Every structure is written in structure tokens, then in C-alpha cells.
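A single chain, nothing else alongside it, follows as C-alpha cells in the form predicted alone.
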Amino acid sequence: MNEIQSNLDILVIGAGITGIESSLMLSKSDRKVHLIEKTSYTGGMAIKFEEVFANMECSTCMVAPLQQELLQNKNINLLTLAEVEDVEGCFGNFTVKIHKKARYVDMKNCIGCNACFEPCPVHLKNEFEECLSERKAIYTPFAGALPNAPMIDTKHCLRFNGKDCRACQEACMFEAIDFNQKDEHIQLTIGAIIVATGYTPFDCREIPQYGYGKINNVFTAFEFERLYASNGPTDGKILLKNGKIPKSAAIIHCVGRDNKGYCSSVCCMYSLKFNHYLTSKIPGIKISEFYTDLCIPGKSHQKFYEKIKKMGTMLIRASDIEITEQGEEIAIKYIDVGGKKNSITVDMVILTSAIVPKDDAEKLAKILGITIDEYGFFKEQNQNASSVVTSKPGVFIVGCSQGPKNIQESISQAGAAVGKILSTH
């Protein structure tokens, strides 16, 4: 009887920082890695940050070298605009079907000059920039995106909707625009799978008393991140919707915690980080932070918290928060820890929302043959034994696909999953 040959290639799903780290670690052990990413770029959510706690390191400086190493690594096959359609087989011999959407831009010919953007007549909200700026139907989501090549949004492109428009193609002197590209259906044989699909922020519209989407200058955490970012829609200037600089701001912790039923563990730290953002750009700004509980784990995090307290921020333990408009200002009504009703007015409110699973997590779980937990995250087989091993042998979960965690914890999980694979396969 012939033995089935075990395949040593690995599939990594998700090219955020955890997926990139997993891929690079595996490649250094001379493994062939197929890294698939749903979007047109790598870096995940971390690439939206300007700085990361607790040492306020430059996020791009941390992620960009990893992205460059990834793109130049001969052992890693990066497939952007790609999703898993089907998985069959077992540990050592999985057959995976992947749907890779056409970019309609030849990445070998494109030099990333962006000359194709301006002549495009279509104007759309840029989702990467939290809809704070516009993009065209042919676009890269942000300056510095890697791979540095645009894609065509066929849902809104005039040519793909019956119009004879060639504006982008005519503007490209390198003949990189290829309307004849087709979607690909790729089949791979691999030995193991690492799921690093990340997370999405809680939709603040689900809590109407916070006024998000109805009151000007109530921002989500990711909107605020992009306001502060040097490559963001305001070139790093923290501005109100009317273009003025705020003189006061309130940061609301734990948005969505009660709705989802768990603490996201990182919200307090990035709420405190926003103090640094505000004071570094707007000296003298008055800041109030509203919290229900503070989650400040670890030595470096406690030190960061103590530093923020010395900056004069007013930390308010509160409940029953309600946000309303009051002329050009925003009124925040709340009940303090003593049970007394209070209120303050500010120019800007920042809602720091919970980390929640990706919308398609349940669909992917069914394709992979793994389970999700009561909150919608991918479920580990035994949380007391290992947080990366699933009920399906050969399928491992890392980072925020398994539950809320910070970047350091996510990378540690990547190392754990890689170690499991290399030691058993």
C-alpha cells in the first residue's frame, strides 16, 4: 500500500501584520508559503495607525520593512484580491480552491506613478480613509500602499458599466491598464493552514445615544487615527468637520462592550494613546476620558498610563452616557461614580470601539471546517492547552481572528502556530 506524500507548503489567510509575520517565519524554514489577502494591499489594520502604544513607535516604520521583505521573498507567493472558496482533505494534504479577482492593472508594467487617477471621472468615498476623503474608480487606498499598484473598482468604473471610457488607460504611458484581465480560480495543494484574518471595529451606529453618524465631530477611533496620520486625509492635522482646530475633546471608552459582552482589552490603551495624539498636535487642548473600567495590563502599559495621568487629562468613571448637540458644541451627559448627574461640553468626541469578528468569519469557518465561539471569533480546541489549535487538525488561528489582542500578543501567537507546524509537519 502506497503512503500519501505529505505536502510541506503552507497557506496563510490574511496579510495583516500577523499573517505577514507567520509567512516570514515559515519562509525562513525554507517552506513555500501561499499568502492570500482579500484587499489590494498588505498590512491589515495596523497600517492605518500612525503610532502604536506603549512606546509610541512609528507604525509604518515597523510594518513597511516587513512588507518589503514579504514582496521580495521567493518562498512567499502573495495573492491579493483573493479569497478561499473551498477546502478539502486533511492535515498534510489539503486541497484549497481560491478565487482571485482581476486587478485590471499589470503589476509588472505599473510603476505606481498614479497618473491614471486624475483623468478618472468617478468620485467615491475612500473606505480605507474611513470615508473622510475621496478616491477614484481606479485607485490605491492610501499613499504608501504595498504592493504599489492601483486596482479598478468594477462596481463603479464607467467602462465596466456599459460606458466607453478609457481615461485611465489613455493616461498610462506604460500600458499597465489591462481591461481584458480575468478573475482566476486557483487550486493549491498544501499541508497546513494559518488563519490570520484579523478583526473589524464595532459599528458605533448601534448605540444611537452616542450620536455617531448624526452629530458632526463625533468620530470613531479609526477616523481619528486617520486624522492624525501624516499620510491621511488631512495630512496629519486634527481638524473638526468645519476645518477648525478643536479646543477640547472627550474620549469615550468601552463603546460596544456591553453590546458584545466582552472586554476588547486594547481599547483603554489606545484611548490613552489618543491623549498623546491630541496634546502633541494641539498644545493646551482640554481632554476628558470617560470609562467604565480601566484595563491596563503589563509593566510597560502601567508606565504609559501613569505618564498620561500627569498630562492633566480628566479621567471620569461614568455610566449612562448620552451625547447631544448643543449649538456648535457637543454636550456629554453622564452619571458619575457617586450616582450624580453631570455634563460637560466639548468640540470633539472620539468613540473607542470594541474589536469584533470579521463579517465573513462564520462563512470562512464553514469552509475550513472549524468552529466559532459565542462571540463570533474562530474557536480554539482547548483554550487551556493552546489558543492557536482548532478542532480541525492542520488549521491554526492567530491574532485577532481568535479574539481581541494587541500587536505583540498577535505576533506571539503567529510564532506559536509556526512552531506547531514545524514541529509536527
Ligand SMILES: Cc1cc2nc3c(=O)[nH]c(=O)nc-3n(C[C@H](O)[C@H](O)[C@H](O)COP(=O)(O)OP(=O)(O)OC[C@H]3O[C@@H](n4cnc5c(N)ncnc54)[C@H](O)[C@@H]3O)c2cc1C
The other form holds:
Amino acid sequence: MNEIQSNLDILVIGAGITGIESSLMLSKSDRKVHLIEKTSYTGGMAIKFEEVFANMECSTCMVAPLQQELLQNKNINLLTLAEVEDVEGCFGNFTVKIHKKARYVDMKNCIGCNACFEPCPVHLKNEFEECLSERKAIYTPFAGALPNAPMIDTKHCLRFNGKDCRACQEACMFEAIDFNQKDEHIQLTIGAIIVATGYTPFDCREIPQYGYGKINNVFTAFEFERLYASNGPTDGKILLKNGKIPKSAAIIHCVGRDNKGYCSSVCCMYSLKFNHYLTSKIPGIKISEFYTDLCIPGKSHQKFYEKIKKMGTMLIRASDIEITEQGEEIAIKYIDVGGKKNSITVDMVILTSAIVPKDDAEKLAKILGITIDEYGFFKEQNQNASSVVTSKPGVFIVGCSQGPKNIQESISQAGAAVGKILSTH
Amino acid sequence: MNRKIGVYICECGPNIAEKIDIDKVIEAVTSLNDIVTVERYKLLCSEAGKNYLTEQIKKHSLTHLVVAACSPRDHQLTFMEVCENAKINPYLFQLANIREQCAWVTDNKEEATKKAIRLTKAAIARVRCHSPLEKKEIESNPDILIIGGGIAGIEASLQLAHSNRKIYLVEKNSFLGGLIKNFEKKYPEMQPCSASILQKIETIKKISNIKIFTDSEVQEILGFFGNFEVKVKNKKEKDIESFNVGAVVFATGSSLFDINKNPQYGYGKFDNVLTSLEFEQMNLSKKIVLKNNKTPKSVAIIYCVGRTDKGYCSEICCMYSIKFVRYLKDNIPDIKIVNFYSDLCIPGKSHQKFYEQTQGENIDFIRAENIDITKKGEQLNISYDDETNRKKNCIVDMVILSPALEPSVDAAKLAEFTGVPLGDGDFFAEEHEKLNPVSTSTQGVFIAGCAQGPKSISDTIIQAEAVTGKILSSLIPGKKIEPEVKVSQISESFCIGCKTCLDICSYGAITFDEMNKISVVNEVICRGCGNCVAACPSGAITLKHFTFNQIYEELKEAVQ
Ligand SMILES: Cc1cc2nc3c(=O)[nH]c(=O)nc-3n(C[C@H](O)[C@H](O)[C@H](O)COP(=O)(O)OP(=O)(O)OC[C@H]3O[C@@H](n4cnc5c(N)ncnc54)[C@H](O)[C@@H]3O)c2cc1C
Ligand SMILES: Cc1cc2nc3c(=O)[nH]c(=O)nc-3n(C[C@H](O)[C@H](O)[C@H](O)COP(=O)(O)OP(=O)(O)OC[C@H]3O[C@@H](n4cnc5c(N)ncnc54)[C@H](O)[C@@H]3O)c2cc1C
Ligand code: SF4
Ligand code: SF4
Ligand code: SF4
Ligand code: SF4
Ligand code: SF4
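The structure above corresponds to the form predicted alone; please give the structure of the form predicted together with this ligand next.
Following is the full complex, with the preceding chain placed first.
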């Protein structure tokens, strides 16, 4: 590497909190960063949360300044709706091909006024809101998305399906909507790659005895996060499907743990967070937590658990949980520590889904020339060395793409990858 | 000063133009003092808009700029940049938010217009009181002091030495390596641990730009980010060495909870009750034996020792206790092992498998409470409550206690003389729990490894590398440091020397001048949070760009 001219620019894949932090740190040392994000917005999973454990800080207030800094940073080239297609070369000299999908909205002209949404005649489910609310064919997934510019969903837009609609364009006073935009294929040369593509939640339908998808008021963790979010589908009201306020709720831990063969390390803590959500919005609500082992490691977490225990939450160590509909209510049958069968009824059930790898992780690994482990997360080269180093020199893995972890640990890995790059390259 | 203020109102397409009567706003402010021109424009943040503003500033020789448009979140920086390009000080600018705070919050045009007038007037009143502020630049020293020679300190040294900086590594003991020097193997992959750290120590000793001080302690750290003065004392030779560095890393690790505080475990009273660290040492010496030199036939491992006292879960003790099961089975295949645990904490992708593969014949995991250990002949009796609250007993030859990790005894001392605060569990507090886990509230002082909180070796290495990333991206040889511009100042004549501000400032930016009996702000350290301003009982402190006058004049117009 000493003789060859090596390229100092860096590619970061994924603009979740980990990718953003990596990019900002690199930019401070005057490195040029290309940040590639698959969706139309930055922030990843963390912007879906209203609050984050352990200090229950407002998540948007925490992430938004970083997103702003990112958008204003001249060393960072953010490409949204973009994916990596091909990577060639080696540490110091990679050639990368990027496929950047057309947004059909010119970000230079768009001021994010949202005037184009209303006239669009196409009504669709909003995936960002876990389909609990609607969006149009031209949309931003939620109020406050950054960059604050909509995109057109060409799968459903009438115009891209042979009809002659231009309602959105007519409503836009800034000539920001451009139906003629084309997908771009961009080639970059860079020196090193940081992979920060994060995770998806476990699909709760894989455990039929929990009734998700069949029983009305059984929610996934992300659905519940959005119910509590003030910019979410209910403006932050925790409501049952019939619009009523629940009087009791059960939180089921370890959903998907047995299927996956590992503990996701954050779900015990975030279910304690859910306790706080519930009691702060619905004083007096009865909460039961069904758990196996409480996994709340680290110096700041247990005190939070103790606070919640004082508030009267029932902690039930249980196995063989089965959830069924019982009129308007939900029955939870389980076996307690003494081996006895038992059951309770509640209004609402929340399933704490495990953290699982992205479904395209394997494909991306192939493109990057790295490997995945038996669980499908990106594999570190050797667990005895740094966990951000892969078998391919110059390619680093950070955040939940490497394995389940909380935000603090994700950010530490972002820093570690930057440290590795700046000290060797 | 002869002020020439230009006021520009953005239509923001229809966003502001349709919701606010801009002409009324223009009319309301045109005749105010110092106003040279008031104009409307369709989109000020566009390239054309920015060029227009630049030309206007030159054309009218403006000294101050007011823009009434959107939220400062969106375009504060955009317009400050315009000012810089047009050669007026960017702090002689004020933005009035008439979009988010007026146009977008009501359909009542009259009310929106009224409020827009007030906000624009407030911005004009404020900008009149603005003073130009200049960026400062200070030289910095790229060298680094690392305190603690465990794996955290060693990894940080190795990484930083890559980039040709001088590293000073200070260890209080006579040897490097910290805790992990005692471990034969490291979970979860069970690769050699002690051997590998010894190798790293050999490597580090050969690197010429790492200066190692053993048997030494840091006595003094003065100064600020980029310019710290350090004194290190050799405890044996009693001599003191002084040098300068730009950044400091606390990698002082942790020690075990003092089990004597929990007499129910019989530690120190009965033979064959060991701490986890003692057992690691015993295993490393390849002699797992009882006091009478016999091989134990049964062992109990007690988890979570001291957890209740400490109030947190130490994260690593479940995993290393499971590792002990492996050690024991490797050395004494037919030994019986009973694990007494409370909750199994085995987070992360590779730990559950480690646990599952450690189960087998003669290995029991029992969830227990109220453990009490007594002597029973040559053996030890463990009485406990099982999951269903039934009292039970178990007799073994040897007991291993897995105590909580607590901060190194020196952490408090370091915190005391450097002003870096301690947080949960008395570990060093991070600057921000999530976003800045390896920084502290003292700029330029970083934390890594178990000094920040209990964690595994791999998490420790990650933090050491993260510190490297932080330092290499903020302390760059030849590059000057730019401290905050909007800092506070203390008026010598108003300060009554009560020292209230000293306690309030969480960045340690205020010192007391004993000669003149007044407090003084170090402008390089101050972050401009304003806390001291509010706390000072005699109103002696002002924060630049948020002076009493500026805020008063602005509010007067806004609430009129
Ligand atoms: C319900 C729930 C609640 C939680 N609450 C908390 C909490 O309170 N506190 C806490 O500390 N942690 C919490 N966590 C954990 C937290 O979500 C993660 O630690 C954090 O989001 C990880 O960030 P990341 O950047 O690694 O991944 P992500 O947030 O998943 O971001 C990854 C980004 O990469 C993009 N991407 C993915 N694939 C590609 C590709 N191929 N090309 C380009 N871009 C791609 C994604 O679109 C996304 O923007 C919670 C987790 C869950 C499931
Ligand atoms: C019994 C046991 C078994 C473990 N097994 C494993 C395992 O198998 N796998 C795993 O991943 N983790 C394991 N761990 C955790 C592991 O020990 C820690 O992650 C690791 O030691 C952290 O390294 P450190 O450098 O932060 O701290 P330490 O190892 O504690 O090192 C800190 C160093 O700083 C020095 N120091 C302290 N104060 C000062 C001062 N004021 N001035 C100068 N020097 C100072 C100390 O003397 C010491 O050398 C185990 C822990 C224990 C207790
Ligand atoms: S595309 Fe036009 S109408 Fe839509 S948000 Fe952007 S500027 Fe507003
Ligand atoms: S052109 Fe497409 S996006 Fe625009 S309004 Fe019509 S259907 Fe909606
Ligand atoms: S963190 Fe808690 S809920 Fe999640 S898998 Fe682990 S033990 Fe189960
Ligand atoms: S890691 Fe395990 S043994 Fe250690 S405190 Fe936590 S639960 Fe107890
Ligand atoms: S403004 Fe804040 S940082 Fe500055 S001296 Fe006052 S309290 Fe300290």
C-alpha cells in the first residue's frame, strides 16, 4: 500500500445513527465521505423512537442535530435512494458502482412544504408507520424526515402506470417535481468502506401461538413505538384498534430468541422503556412483563428497572406462552416457574421482536467480498481482534449490521472503524 | 456606530406570501431607525436569492442584515455564509422565523401578519445590539497521555502510535496488562488471552514513540484540549517528569467488588472459597486444587455477588462464570459443577451458543436467592432459596464467587483533580450516554474500557479504537483548534467572588483568581451554555451574543 497512490475518500453504507456518526467523524478530519442510504431519509431505526433508554431522552432531539449537520456538511456527499451494485479493488483503491434511484423531486428546488401530497389521488399504507396510517404516492414517510423532500412511489403513482396524472406537479409552486428524472449509475473511487446497514425486526408471524396478525390488539415493538410517537399515526395516543384506551397490557420478552439462537441484548431494556411509555400516558394501567431472564447489563440500566418495579409492574417468569382472543380481550396462557399452568387476560399485548439481519445482508456481503456468520450478520474477521474488522482489508462493519446492540455500542463501533481508518490509511 | 440595516422578507413561494401580508410587514418596519432598505424576494435561500442578498449588501453598504424567513434550523448557516462572503461579520445578522412560527401555524392572515411584524421588529431590535465576533484559533499539541496499561490503554497506544504521535502510557503497577493478564483464555471464542496480551506488551515496548512509565502515577493535569501540562511521578524513584500533550485518555479499568462486604459467602473465613480472579490465576498456573492439594470433585460458582450492593449488572460475570465451567471440565472431566445464578445475562450474537455448548452431564444451572455458605467438615454447604422459594442445600468442595466490577480505586482521585465527573456506579461519566460514550465533559479527556463501565474485552477494544477515532479526527497535527465563539465573560467590577459559578460550570471553564478574589472564564474551555450567567447573583457574567441587552431589546419588541 505504500507505493500505490491510495485514495483517502470513504464510502459509508447506511445512514442510520451509526453511519451518520461515522461520516461526521470522518468529515472532521477533512475526509471526503460518500454516504449511501437505501431509503429516502436518514436516521435509520432510531428516528422511529420517541424516547431512548436508559435516560429516556427524546430521540428526535438527539438525532436531528446530527442529521442537520450531515446535510450541511460540505465533506459529505449523501446519496439517498441509493444502493451499492458492485465493488472492485482493494484497501486504498476501491471502485464502487452505485445505483441511485430517481426521486422525481429535485432536492435543490424543493422546500419541503408538502403542498403536493394533498392533491395526489392515490391512497396507500404508510410502511414507516407500520401501516397504521396512510400516505400518498408522493410522500415523505413522516413529518420531520430529513432530507425534507418527498419522493414518488412509481409502483403506485398513476402517471408511472400509464395514466395522465400530474396533480402533484401542478400543486408545486417551486417546479420541484420532475417526472423525467432518471435513475443514475454512479462510479466512485474510494479508499475504504464502512458498512452500517443495521437490522430488521424479527417477523412475529413466525411464532403463530403469539397470534400476531390474527388477534387485533397484539402489537409488535415497532408498532408500539409508533403509537407512542408524537409524530406517529395517533399523534402519540396509545389506543386499541377500536380507539379505546387499554386498561391493561402485557409485554412478551424474547420474541424470536429461540428461533434465532441468540439474545438480542436490547429488548429487555426497551420493554422497560415501554413500561415507562405506558404509565406516562395511561396512569394506573396494569402491566405484566413475561420474561425468561432479565438481561439489563451495564452501569446505567438496573436503576431503571428498579424504578419501574416500584411502579407496580408484574414481572412474570414464564414459558410456553400462548396468546388467544377472548372476546374483546386477550388471554395469555403460560407455565410459571413452579411448572404450574396459569393465565391472565389483558387488553393489549406487545411483542418484543428480536433484532435480525437485513434480508439483503447476504447479497451485500457478496458484493463487498465479506462473509456473514451463522445468524446472517456480517462476520468479523476474528473475534479476538476488533469486532469492526472483516476478512477483507479496508471493509469495516459497524452497528447492528454486525450484531444486535444498543445505540451506545453502535456509536462506539462507528468511532472504532473511524479510528482504524484514520490510523492506518 | 453608524448602522445600516437591510431587512429582507422571503416569500418562500406561496408559503409565506399567501399567509402573511408582506407589504404590511414592510410598511411597519421601513421607518424604523437605522433601516436602509426593506425588500421582499421570492426565495432567498436559492442560489439566485443568495446572490441577490450579496449584491444588496454591497449596493447599500449594509452593516447589519435581518432576514425574515424560515426556521434558523433550516437556513441560519446559509445566511451567515452570505454575510461572510459579502464581508460583513456573520454575527451582525439575525433571522426572524415568520414561516414556522407565523405562516404555518394559523390560517388567520391578519394574526399571522401581526406576529410577523413583531418578530421582524424584534430581530431588528436585537441586531442593533449585536457585536462582531471573531473566530479564535489556537495551536495544539498532537501528543497523547494514556493512563492505565490494561488492554484498553495498550490498544489505544498501539493504534495511536500508528499515526506517528508521541504516546505517554502511565501504569501504576510494575507491569502492564491489567486484569486480562491473568486469564488463560477469553470467552467466547476461547482463544489464548494471557499469552496474547504478553505478546502485545512485547510489541508495545519496541515502539519508540510510546514512552512507558510503570510504577507511576499522574500527579497533575493542567490546561485544556490541545494544551495539557502533565506531571507524572515514579513511585519508586520518587522523581517527577513533566511534559505536554493535547489529549488525555483514562483507561484505568476496574477492580472487583470487595467481597468482605458480603460475609454470608464465607470468603476469608473458610478455605476453598475463591474470587473469580483468584480462580483465573489458579487456572493459569495449571493447578486447580483445594487447600489440601487434592483435586476438587465438586465446585459451585456463585453469580451476581455484590450486584445488589452496586445496583447494576456487571455484564461479564455470567459469561466468564460459564467460561469457568469450561476450564473446570477441561482440567477435571468428571467434576460436578453447580452454577447459582439469578438472571442469565448473555447478550449478543455469539454468547447464547457458548452457553448452550457448555451444558452437559454434571453441570447444573440453578436459579437461586438468599445464598449462605457455611463449613461442613472439609466441605462447604450452600444453602439457598430456589425459584419456588423453597430452602435447599448443596455441598461442594470449592466455591468460586463472581463479584461485580467496580471502578478502579484511583478513579475518584483522578476525577477529583481533573474535574471529570463520575456517573452511574462511580465510573467516569461519558459526555453523552448514547452519542458520546468515550468523551467526557472535559474536552480532550477521553475514557475507554472498564473505566467507563463494566464490559468485555472486545467491547473494551472497540472503545479504545473509538477513542483513537475521536482523537485522530479532532486533534490533527498542524491544524489549529477553533474554540466556541459565543463564550461568557465575567466583569471584574461586578464579580463579588462568591464562587457560585465555579460549581455551576460543568466544563470546568471557570477558575478563581485568588489575588483579585474574582472568578475568571477560560474562553478556550467555555462552551457557551449560559448556566453561569443565570446563576451569578450579582449579574457579573454575560454571554456573548446572548447579552442582557440583546435579549431584553428583542423581547421588548416581541411581547409588545
Ligand atoms: C423496538 C426497539 C427499540 C429500541 N430502543 C432503543 C433504545 O431506546 N435505546 C437504544 O440505545 N437502542 C434501542 N434499540 C436499538 C437501536 O435501534 C439500534 O442500536 C440502532 O438503531 C442501530 O443503529 P444502526 O445505524 O446500526 O442501524 P439502523 O438504525 O438499522 O440503520 C441502518 C440504515 O442503513 C440503511 N440500509 C440498510 N441496508 C442498506 C443497503 N443495502 N444500502 C444502503 N442503505 C442501507 C437503512 O435504511 C438504515 O437507514 C431499539 C431496538 C428496537 C428493535
Ligand atoms: C475474572 C474475570 C474474567 C474475565 N474474563 C473475560 C473473558 O473471558 N472475556 C472477556 O471478553 N472479558 C473478560 N473479563 C473482562 C475483562 O477483564 C475486561 O474487559 C478488561 O480487563 C478491561 O480492560 P481495561 O484495560 O479497561 O481495564 P483493566 O484490565 O482493569 O486495566 C486497567 C489498568 O489500569 C491501571 N490503573 C488503574 N488506575 C490507574 C492509575 N490511576 N494510574 C495508572 N494506572 C492505573 C491498572 O493497574 C490496570 O493495569 C473478565 C473479567 C474478570 C474479572
Ligand atoms: S415537491 Fe414542491 S410541493 Fe412538494 S414538498 Fe417539494 S416544494 Fe413542496
Ligand atoms: S402524478 Fe403520481 S404522485 Fe403525482 S399526484 Fe398523480 S399519482 Fe400522485
Ligand atoms: S434482551 Fe431480554 S428480551 Fe431480548 S432476547 Fe435477551 S433476554 Fe430476551
Ligand atoms: S452478568 Fe450475570 S452474574 Fe454478572 S451481574 Fe449480570 S446477571 Fe449477575
Ligand atoms: S457559559 Fe457554560 S461553559 Fe461557559 S463558563 Fe458559563 S457555565 Fe461554563
